[in-house]
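First, one chain by itself: the form predicted on its own, in C-alpha coordinates.
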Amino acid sequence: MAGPLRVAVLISGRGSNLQALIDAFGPKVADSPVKIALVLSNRPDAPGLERAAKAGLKTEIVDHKAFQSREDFDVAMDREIRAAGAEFVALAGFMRLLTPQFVTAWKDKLVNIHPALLPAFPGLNTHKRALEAGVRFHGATVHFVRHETDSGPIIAQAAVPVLSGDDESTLAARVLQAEHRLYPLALRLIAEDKVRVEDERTIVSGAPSADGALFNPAPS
(Lines of atoms letter the chains of each structure in order from A and count residues from 1; the text may use other names and numbers.)
(Lines give C-alpha, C1' and ligand atoms only; values in the text may rest on other atoms or scores of the structure.)
Protein backbone atom coordinates (compact mmCIF):
# COMPACT_ATOMS: atom_id res chain seq x y z
CA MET A 1 0.00 0.00 0.00
CA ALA A 2 1.39 3.41 -0.98
CA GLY A 3 1.46 5.61 2.09
CA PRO A 4 -0.44 5.14 5.32
CA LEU A 5 -4.08 4.07 5.35
CA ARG A 6 -6.16 7.22 5.88
CA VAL A 7 -8.87 6.37 8.42
CA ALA A 8 -11.90 8.27 9.67
CA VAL A 9 -12.84 7.28 13.22
CA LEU A 10 -16.53 7.67 14.14
CA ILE A 11 -17.43 8.13 17.79
CA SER A 12 -20.43 8.98 19.97
CA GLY A 13 -18.99 9.06 23.47
CA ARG A 14 -15.87 9.15 25.59
CA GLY A 15 -13.55 7.75 22.92
CA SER A 16 -11.52 5.22 24.89
CA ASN A 17 -10.96 3.07 21.80
CA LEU A 18 -10.19 6.25 19.88
CA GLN A 19 -7.47 6.95 22.45
CA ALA A 20 -6.01 3.50 21.86
CA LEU A 21 -5.88 4.29 18.14
CA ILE A 22 -4.30 7.69 18.84
CA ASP A 23 -1.66 6.03 21.02
CA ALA A 24 -0.92 3.52 18.24
CA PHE A 25 -1.22 5.72 15.15
CA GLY A 26 -1.43 9.37 16.22
CA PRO A 27 0.60 12.26 14.81
CA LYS A 28 3.44 11.63 17.25
CA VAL A 29 3.96 8.04 16.03
CA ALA A 30 6.74 7.77 13.47
CA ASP A 31 6.30 5.61 10.37
CA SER A 32 2.72 4.69 11.27
CA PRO A 33 0.91 2.53 8.69
CA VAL A 34 -2.34 4.30 9.66
CA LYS A 35 -3.13 8.01 9.55
CA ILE A 36 -6.20 9.21 11.44
CA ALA A 37 -7.54 11.65 8.86
CA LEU A 38 -10.71 12.59 10.76
CA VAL A 39 -12.54 12.05 14.02
CA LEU A 40 -16.27 12.53 13.49
CA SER A 41 -19.00 12.48 16.12
CA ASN A 42 -22.78 12.57 15.89
CA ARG A 43 -22.84 14.21 19.34
CA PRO A 44 -21.44 17.72 19.86
CA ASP A 45 -20.75 16.93 23.54
CA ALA A 46 -18.84 13.69 22.96
CA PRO A 47 -15.77 13.73 25.25
CA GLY A 48 -13.82 11.87 22.57
CA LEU A 49 -13.71 15.08 20.52
CA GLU A 50 -11.50 16.62 23.21
CA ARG A 51 -9.14 13.66 23.00
CA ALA A 52 -8.87 14.14 19.25
CA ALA A 53 -8.33 17.88 19.48
CA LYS A 54 -5.66 17.42 22.16
CA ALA A 55 -3.84 15.04 19.80
CA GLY A 56 -4.01 17.60 16.98
CA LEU A 57 -6.46 15.62 14.86
CA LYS A 58 -9.09 17.05 12.56
CA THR A 59 -12.59 16.79 14.05
CA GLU A 60 -16.08 17.25 12.67
CA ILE A 61 -19.56 17.10 14.20
CA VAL A 62 -22.53 15.82 12.22
CA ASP A 63 -25.39 16.02 14.70
CA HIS A 64 -27.97 13.37 13.84
CA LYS A 65 -30.67 15.48 15.50
CA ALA A 66 -30.32 18.05 12.71
CA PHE A 67 -31.55 15.62 10.05
CA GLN A 68 -35.03 14.37 9.29
CA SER A 69 -33.90 10.96 8.08
CA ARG A 70 -31.12 8.47 8.64
CA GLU A 71 -30.37 8.65 4.93
CA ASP A 72 -29.75 12.40 5.02
CA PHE A 73 -27.58 12.02 8.12
CA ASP A 74 -25.46 9.32 6.49
CA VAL A 75 -25.06 11.39 3.32
CA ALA A 76 -23.77 14.29 5.41
CA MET A 77 -21.32 12.01 7.23
CA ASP A 78 -20.13 10.50 3.98
CA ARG A 79 -19.49 13.97 2.60
CA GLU A 80 -17.30 14.93 5.58
CA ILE A 81 -15.41 11.64 5.52
CA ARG A 82 -14.55 11.97 1.85
CA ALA A 83 -13.71 15.66 2.18
CA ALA A 84 -11.09 14.71 4.78
CA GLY A 85 -9.49 12.33 2.30
CA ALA A 86 -10.30 9.23 4.33
CA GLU A 87 -10.31 5.93 2.50
CA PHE A 88 -11.39 3.73 5.42
CA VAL A 89 -13.86 4.08 8.31
CA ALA A 90 -13.49 2.70 11.84
CA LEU A 91 -16.46 2.76 14.20
CA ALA A 92 -15.32 3.27 17.80
CA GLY A 93 -18.32 3.47 20.07
CA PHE A 94 -20.46 5.01 17.34
CA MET A 95 -24.03 4.53 18.56
CA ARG A 96 -26.06 5.06 15.39
CA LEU A 97 -27.38 2.45 13.00
CA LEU A 98 -25.97 2.97 9.52
CA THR A 99 -28.15 2.79 6.43
CA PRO A 100 -27.63 0.01 3.88
CA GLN A 101 -26.56 2.67 1.38
CA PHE A 102 -23.70 3.83 3.61
CA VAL A 103 -22.62 0.28 4.43
CA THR A 104 -22.63 -0.67 0.75
CA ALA A 105 -20.67 2.43 -0.25
CA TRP A 106 -17.93 1.53 2.23
CA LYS A 107 -18.06 -2.26 1.91
CA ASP A 108 -14.83 -3.88 3.10
CA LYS A 109 -13.59 -0.40 4.07
CA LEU A 110 -15.75 -0.11 7.19
CA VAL A 111 -14.96 -1.88 10.47
CA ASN A 112 -16.46 -2.04 13.93
CA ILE A 113 -15.33 -3.27 17.34
CA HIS A 114 -17.95 -5.12 19.38
CA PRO A 115 -17.66 -6.12 23.07
CA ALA A 116 -18.38 -9.83 22.64
CA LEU A 117 -17.07 -12.87 20.82
CA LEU A 118 -19.31 -12.66 17.78
CA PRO A 119 -21.49 -14.26 16.60
CA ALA A 120 -22.37 -14.63 20.30
CA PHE A 121 -24.15 -11.70 21.92
CA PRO A 122 -24.72 -9.21 19.13
CA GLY A 123 -26.45 -5.97 20.08
CA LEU A 124 -26.48 -4.27 23.47
CA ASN A 125 -25.89 -5.38 27.09
CA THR A 126 -23.31 -7.95 26.07
CA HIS A 127 -21.65 -8.26 29.48
CA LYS A 128 -24.94 -8.78 31.30
CA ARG A 129 -26.00 -11.40 28.78
CA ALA A 130 -22.66 -13.19 28.97
CA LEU A 131 -22.94 -13.42 32.76
CA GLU A 132 -26.52 -14.66 32.54
CA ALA A 133 -25.50 -17.30 29.99
CA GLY A 134 -22.76 -18.58 32.27
CA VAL A 135 -20.05 -18.55 29.60
CA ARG A 136 -16.47 -19.08 30.75
CA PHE A 137 -14.99 -16.75 28.13
CA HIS A 138 -16.12 -13.38 26.84
CA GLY A 139 -14.24 -10.87 24.75
CA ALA A 140 -14.20 -8.51 21.79
CA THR A 141 -14.40 -8.74 18.02
CA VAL A 142 -13.26 -6.49 15.18
CA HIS A 143 -15.24 -7.16 12.02
CA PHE A 144 -16.11 -5.70 8.65
CA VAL A 145 -19.57 -4.14 8.78
CA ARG A 146 -22.55 -5.56 6.92
CA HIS A 147 -26.23 -4.54 6.88
CA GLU A 148 -27.29 -6.79 9.77
CA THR A 149 -26.38 -5.50 13.22
CA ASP A 150 -22.97 -6.69 14.46
CA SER A 151 -22.49 -8.98 11.48
CA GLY A 152 -19.78 -9.26 8.87
CA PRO A 153 -16.47 -11.04 8.29
CA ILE A 154 -14.46 -11.31 11.50
CA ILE A 155 -10.94 -9.88 11.38
CA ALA A 156 -9.64 -10.44 14.91
CA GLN A 157 -10.90 -11.46 18.34
CA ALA A 158 -9.64 -11.28 21.91
CA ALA A 159 -10.93 -13.62 24.63
CA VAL A 160 -10.93 -12.87 28.34
CA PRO A 161 -11.95 -15.17 31.20
CA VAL A 162 -15.20 -14.69 33.06
CA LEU A 163 -14.29 -14.92 36.74
CA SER A 164 -16.51 -16.26 39.49
CA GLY A 165 -16.84 -12.91 41.23
CA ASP A 166 -17.48 -10.86 38.12
CA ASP A 167 -20.29 -8.37 37.75
CA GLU A 168 -21.03 -6.33 34.64
CA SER A 169 -18.59 -3.62 35.65
CA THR A 170 -15.57 -5.82 36.29
CA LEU A 171 -16.19 -7.91 33.19
CA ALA A 172 -16.67 -4.80 31.05
CA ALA A 173 -13.37 -3.37 32.30
CA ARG A 174 -11.50 -6.57 31.42
CA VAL A 175 -13.03 -6.65 27.94
CA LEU A 176 -12.25 -2.96 27.38
CA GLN A 177 -8.58 -3.56 28.15
CA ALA A 178 -8.58 -6.24 25.47
CA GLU A 179 -10.36 -3.93 23.02
CA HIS A 180 -7.62 -1.33 23.41
CA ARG A 181 -5.06 -3.88 22.21
CA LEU A 182 -7.26 -5.54 19.62
CA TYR A 183 -8.42 -2.56 17.56
CA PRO A 184 -4.94 -1.21 16.75
CA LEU A 185 -3.84 -4.76 15.90
CA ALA A 186 -6.70 -5.22 13.44
CA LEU A 187 -6.18 -1.84 11.75
CA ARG A 188 -2.47 -2.47 11.47
CA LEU A 189 -3.11 -5.81 9.75
CA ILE A 190 -5.47 -4.13 7.32
CA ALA A 191 -3.08 -1.24 6.62
CA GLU A 192 -0.27 -3.71 5.94
CA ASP A 193 -2.43 -5.52 3.36
CA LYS A 194 -2.56 -8.69 5.43
CA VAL A 195 -6.37 -8.99 5.42
CA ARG A 196 -8.62 -9.89 2.53
CA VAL A 197 -12.24 -11.04 2.28
CA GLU A 198 -13.17 -14.19 0.40
CA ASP A 199 -16.71 -15.60 0.41
CA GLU A 200 -17.62 -13.41 3.40
CA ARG A 201 -14.74 -14.72 5.49
CA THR A 202 -11.47 -12.95 6.19
CA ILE A 203 -8.10 -14.40 5.32
CA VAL A 204 -5.27 -13.01 7.46
CA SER A 205 -1.81 -13.63 6.05
CA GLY A 206 1.65 -12.74 7.24
CA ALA A 207 0.65 -12.46 10.89
CA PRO A 208 1.64 -14.77 13.76
CA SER A 209 -0.86 -17.56 14.37
CA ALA A 210 -2.44 -18.12 17.75
CA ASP A 211 -1.05 -21.15 19.55
CA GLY A 212 -2.36 -23.40 22.28
CA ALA A 213 -5.72 -23.53 24.03
CA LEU A 214 -7.32 -21.45 26.76
CA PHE A 215 -9.01 -23.13 29.72
CA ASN A 216 -11.36 -21.68 32.29
CA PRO A 217 -11.14 -23.07 34.95
CA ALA A 218 -7.49 -23.82 34.30
CA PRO A 219 -6.40 -27.45 34.46
CA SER A 220 -4.35 -28.37 37.50
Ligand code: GAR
The other form holds:
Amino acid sequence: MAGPLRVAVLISGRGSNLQALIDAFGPKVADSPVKIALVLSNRPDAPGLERAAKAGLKTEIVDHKAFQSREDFDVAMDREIRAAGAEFVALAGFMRLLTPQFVTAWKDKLVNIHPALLPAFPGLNTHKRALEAGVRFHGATVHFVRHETDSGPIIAQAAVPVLSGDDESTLAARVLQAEHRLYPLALRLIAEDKVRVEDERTIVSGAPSADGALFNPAPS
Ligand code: GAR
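Counterpart to the form predicted on its own, namely the form predicted in complex with glycinamide ribonucleotide:
Once more the chain from above appears, this time first in line as the rest of the complex follows.
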Protein backbone atom coordinates (compact mmCIF):
# COMPACT_ATOMS: atom_id res chain seq x y z
CA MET A 1 0.00 0.00 0.00
CA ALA A 2 1.18 3.51 -0.75
CA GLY A 3 2.25 5.53 2.26
CA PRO A 4 0.58 8.67 3.56
CA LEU A 5 -0.02 11.62 1.26
CA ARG A 6 2.89 13.99 1.82
CA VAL A 7 1.44 17.47 2.08
CA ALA A 8 3.03 20.92 2.26
CA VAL A 9 0.84 23.39 4.15
CA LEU A 10 1.26 27.03 3.08
CA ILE A 11 0.37 29.75 5.57
CA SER A 12 0.63 33.50 5.99
CA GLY A 13 -0.65 34.11 9.51
CA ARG A 14 -2.41 32.76 12.57
CA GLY A 15 -2.43 29.14 11.44
CA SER A 16 -5.58 27.92 13.17
CA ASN A 17 -6.43 25.76 10.16
CA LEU A 18 -2.87 24.47 10.20
CA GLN A 19 -3.47 23.57 13.87
CA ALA A 20 -6.58 21.62 12.91
CA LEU A 21 -4.49 19.72 10.35
CA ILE A 22 -1.77 19.10 12.95
CA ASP A 23 -4.38 17.77 15.38
CA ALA A 24 -5.79 15.48 12.69
CA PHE A 25 -2.59 14.38 10.95
CA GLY A 26 0.39 15.55 13.00
CA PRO A 27 3.35 13.44 14.13
CA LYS A 28 1.46 12.24 17.21
CA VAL A 29 -1.30 10.67 15.13
CA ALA A 30 -0.82 6.99 14.45
CA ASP A 31 -1.60 5.62 10.96
CA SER A 32 -2.42 9.05 9.56
CA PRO A 33 -3.34 9.03 5.86
CA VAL A 34 -1.63 12.43 5.59
CA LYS A 35 1.89 13.41 6.52
CA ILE A 36 2.63 17.11 6.88
CA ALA A 37 5.98 17.19 5.12
CA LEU A 38 6.47 20.95 5.37
CA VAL A 39 4.89 24.12 6.71
CA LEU A 40 5.89 27.04 4.55
CA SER A 41 5.16 30.68 5.30
CA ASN A 42 5.67 33.74 3.14
CA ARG A 43 5.81 35.82 6.32
CA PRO A 44 8.67 35.36 8.76
CA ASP A 45 6.44 36.47 11.67
CA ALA A 46 3.46 34.19 10.97
CA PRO A 47 2.28 32.82 14.34
CA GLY A 48 1.44 29.55 12.58
CA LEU A 49 5.18 28.83 12.27
CA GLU A 50 5.34 28.40 16.04
CA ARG A 51 2.49 25.94 15.99
CA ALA A 52 4.38 23.94 13.38
CA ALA A 53 7.67 24.04 15.26
CA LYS A 54 5.91 23.02 18.47
CA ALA A 55 4.49 20.00 16.69
CA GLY A 56 7.97 19.09 15.46
CA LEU A 57 7.20 19.81 11.82
CA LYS A 58 9.69 21.04 9.25
CA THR A 59 9.21 24.75 8.55
CA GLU A 60 10.49 27.08 5.86
CA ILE A 61 10.12 30.78 5.27
CA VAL A 62 10.05 32.09 1.72
CA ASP A 63 9.63 35.81 2.24
CA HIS A 64 7.83 37.26 -0.76
CA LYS A 65 9.43 40.63 -0.06
CA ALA A 66 12.83 39.19 -0.96
CA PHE A 67 11.79 38.53 -4.57
CA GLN A 68 11.61 40.81 -7.57
CA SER A 69 8.63 39.07 -9.13
CA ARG A 70 5.79 36.71 -8.27
CA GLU A 71 7.33 34.22 -10.68
CA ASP A 72 10.63 34.15 -8.78
CA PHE A 73 8.81 33.84 -5.46
CA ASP A 74 6.70 30.94 -6.67
CA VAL A 75 9.74 29.18 -8.14
CA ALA A 76 11.46 29.45 -4.76
CA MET A 77 8.38 28.05 -3.00
CA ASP A 78 8.10 25.25 -5.51
CA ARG A 79 11.72 24.33 -4.87
CA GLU A 80 11.21 24.12 -1.09
CA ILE A 81 8.01 22.12 -1.45
CA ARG A 82 9.69 19.56 -3.69
CA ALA A 83 12.85 19.47 -1.57
CA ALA A 84 10.70 18.49 1.41
CA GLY A 85 9.31 15.58 -0.59
CA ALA A 86 5.78 16.95 -0.65
CA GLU A 87 3.49 15.71 -3.40
CA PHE A 88 0.45 17.82 -2.53
CA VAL A 89 -0.07 21.43 -1.39
CA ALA A 90 -2.73 22.74 0.99
CA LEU A 91 -3.21 26.51 1.31
CA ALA A 92 -4.29 27.36 4.84
CA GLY A 93 -4.74 31.09 5.14
CA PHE A 94 -2.06 31.70 2.51
CA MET A 95 -2.68 35.25 1.36
CA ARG A 96 -0.58 35.54 -1.82
CA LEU A 97 -1.90 35.13 -5.33
CA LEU A 98 -0.18 32.27 -7.12
CA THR A 99 1.22 32.46 -10.64
CA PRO A 100 -0.36 30.47 -13.47
CA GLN A 101 2.88 28.48 -13.71
CA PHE A 102 2.62 27.33 -10.10
CA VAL A 103 -1.10 26.57 -10.36
CA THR A 104 -0.54 24.56 -13.54
CA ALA A 105 2.41 22.66 -12.08
CA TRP A 106 0.29 21.56 -9.10
CA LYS A 107 -2.99 21.03 -10.92
CA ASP A 108 -5.30 18.76 -8.91
CA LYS A 109 -2.61 18.58 -6.23
CA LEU A 110 -3.29 22.02 -4.79
CA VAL A 111 -6.23 22.86 -2.55
CA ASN A 112 -7.42 25.95 -0.73
CA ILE A 113 -9.85 26.66 2.08
CA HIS A 114 -11.98 29.74 1.56
CA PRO A 115 -14.24 31.29 4.21
CA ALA A 116 -17.46 31.38 2.17
CA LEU A 117 -19.79 29.08 0.29
CA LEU A 118 -18.21 29.48 -3.14
CA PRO A 119 -19.01 30.60 -5.74
CA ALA A 120 -20.55 33.22 -3.44
CA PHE A 121 -18.12 35.73 -2.04
CA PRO A 122 -14.73 34.96 -3.57
CA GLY A 123 -11.96 37.33 -2.48
CA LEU A 124 -11.58 39.19 0.80
CA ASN A 125 -13.93 40.32 3.59
CA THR A 126 -16.28 37.42 3.04
CA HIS A 127 -18.03 37.68 6.42
CA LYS A 128 -18.74 41.38 6.05
CA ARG A 129 -20.07 40.82 2.54
CA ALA A 130 -22.26 37.91 3.65
CA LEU A 131 -23.79 40.12 6.36
CA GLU A 132 -24.33 42.94 3.88
CA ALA A 133 -25.97 40.58 1.40
CA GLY A 134 -28.32 39.29 4.10
CA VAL A 135 -27.75 35.61 3.34
CA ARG A 136 -29.16 33.18 5.90
CA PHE A 137 -26.38 30.63 5.41
CA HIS A 138 -22.66 31.23 5.11
CA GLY A 139 -19.76 28.83 5.44
CA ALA A 140 -16.53 27.51 4.08
CA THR A 141 -15.31 25.69 0.99
CA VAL A 142 -12.35 23.46 0.23
CA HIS A 143 -11.56 23.41 -3.48
CA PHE A 144 -8.88 22.55 -5.98
CA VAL A 145 -7.11 25.71 -7.12
CA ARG A 146 -7.49 27.08 -10.64
CA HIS A 147 -6.21 30.27 -12.21
CA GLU A 148 -9.04 32.55 -11.24
CA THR A 149 -8.98 33.59 -7.57
CA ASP A 150 -11.01 31.29 -5.31
CA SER A 151 -12.21 29.18 -8.20
CA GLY A 152 -11.85 25.50 -8.97
CA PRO A 153 -13.62 22.19 -8.43
CA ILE A 154 -15.29 22.12 -5.02
CA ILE A 155 -14.38 19.21 -2.77
CA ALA A 156 -16.37 19.90 0.40
CA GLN A 157 -18.39 22.67 2.00
CA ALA A 158 -19.69 23.44 5.47
CA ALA A 159 -22.68 25.71 5.95
CA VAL A 160 -23.38 27.69 9.10
CA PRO A 161 -26.43 29.82 9.83
CA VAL A 162 -26.19 33.58 9.96
CA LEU A 163 -27.92 34.56 13.20
CA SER A 164 -29.71 37.78 13.97
CA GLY A 165 -27.35 39.91 15.99
CA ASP A 166 -24.28 38.50 14.25
CA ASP A 167 -21.44 40.85 13.53
CA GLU A 168 -18.36 40.11 11.50
CA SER A 169 -16.51 38.59 14.42
CA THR A 170 -19.27 36.27 15.67
CA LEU A 171 -19.92 35.06 12.15
CA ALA A 172 -16.22 34.62 11.43
CA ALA A 173 -15.82 32.56 14.60
CA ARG A 174 -18.70 30.27 13.62
CA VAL A 175 -17.28 29.78 10.14
CA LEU A 176 -13.77 29.20 11.48
CA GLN A 177 -15.00 26.42 13.76
CA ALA A 178 -16.53 24.77 10.72
CA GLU A 179 -13.31 25.27 8.73
CA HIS A 180 -11.39 23.39 11.40
CA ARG A 181 -13.58 20.34 10.84
CA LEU A 182 -13.90 20.74 7.09
CA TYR A 183 -10.24 20.92 6.07
CA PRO A 184 -9.16 17.66 7.77
CA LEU A 185 -12.26 15.96 6.36
CA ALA A 186 -11.49 17.09 2.81
CA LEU A 187 -7.79 16.21 3.00
CA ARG A 188 -8.59 12.79 4.41
CA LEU A 189 -10.94 12.09 1.49
CA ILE A 190 -8.20 13.09 -0.95
CA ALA A 191 -5.54 11.04 0.83
CA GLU A 192 -7.86 8.04 0.79
CA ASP A 193 -8.27 8.47 -2.95
CA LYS A 194 -11.97 9.20 -2.70
CA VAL A 195 -11.93 12.40 -4.72
CA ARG A 196 -11.48 12.74 -8.45
CA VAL A 197 -11.95 15.61 -10.87
CA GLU A 198 -14.08 15.10 -13.95
CA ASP A 199 -15.11 17.93 -16.27
CA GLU A 200 -14.00 20.46 -13.69
CA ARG A 201 -16.24 19.04 -11.00
CA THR A 202 -15.23 16.67 -8.26
CA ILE A 203 -16.73 13.28 -7.68
CA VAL A 204 -16.49 12.10 -4.10
CA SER A 205 -17.01 8.43 -3.45
CA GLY A 206 -17.17 6.36 -0.31
CA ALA A 207 -18.22 9.21 1.95
CA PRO A 208 -21.68 9.82 3.34
CA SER A 209 -23.57 12.82 1.96
CA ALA A 210 -25.47 15.29 4.05
CA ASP A 211 -29.17 14.61 3.96
CA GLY A 212 -32.32 16.55 4.67
CA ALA A 213 -32.68 20.30 4.40
CA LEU A 214 -31.52 23.07 6.67
CA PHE A 215 -33.84 25.97 7.33
CA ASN A 216 -32.90 29.32 8.76
CA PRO A 217 -35.05 30.58 10.35
CA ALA A 218 -35.99 27.06 11.43
CA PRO A 219 -39.64 26.04 11.13
CA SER A 220 -41.22 26.21 14.60
C1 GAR B 1 -9.24 31.29 7.29
O2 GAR B 1 -10.52 31.77 7.61
C3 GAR B 1 -9.15 30.92 5.82
O4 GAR B 1 -10.32 30.35 5.33
C5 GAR B 1 -8.89 32.26 5.20
O6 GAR B 1 -8.00 32.91 6.09
C7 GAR B 1 -8.21 32.42 7.40
C8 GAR B 1 -6.89 31.92 7.92
O9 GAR B 1 -6.98 31.62 9.28
N10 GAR B 1 -8.33 32.14 3.90
C11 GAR B 1 -8.52 33.01 2.94
O12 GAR B 1 -9.18 34.02 3.08
C13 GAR B 1 -7.82 32.68 1.65
N14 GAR B 1 -8.21 33.57 0.62
P15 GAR B 1 -5.90 30.70 9.96
O16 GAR B 1 -4.54 31.30 9.62
O17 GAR B 1 -6.20 30.80 11.42
O18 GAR B 1 -6.05 29.32 9.42
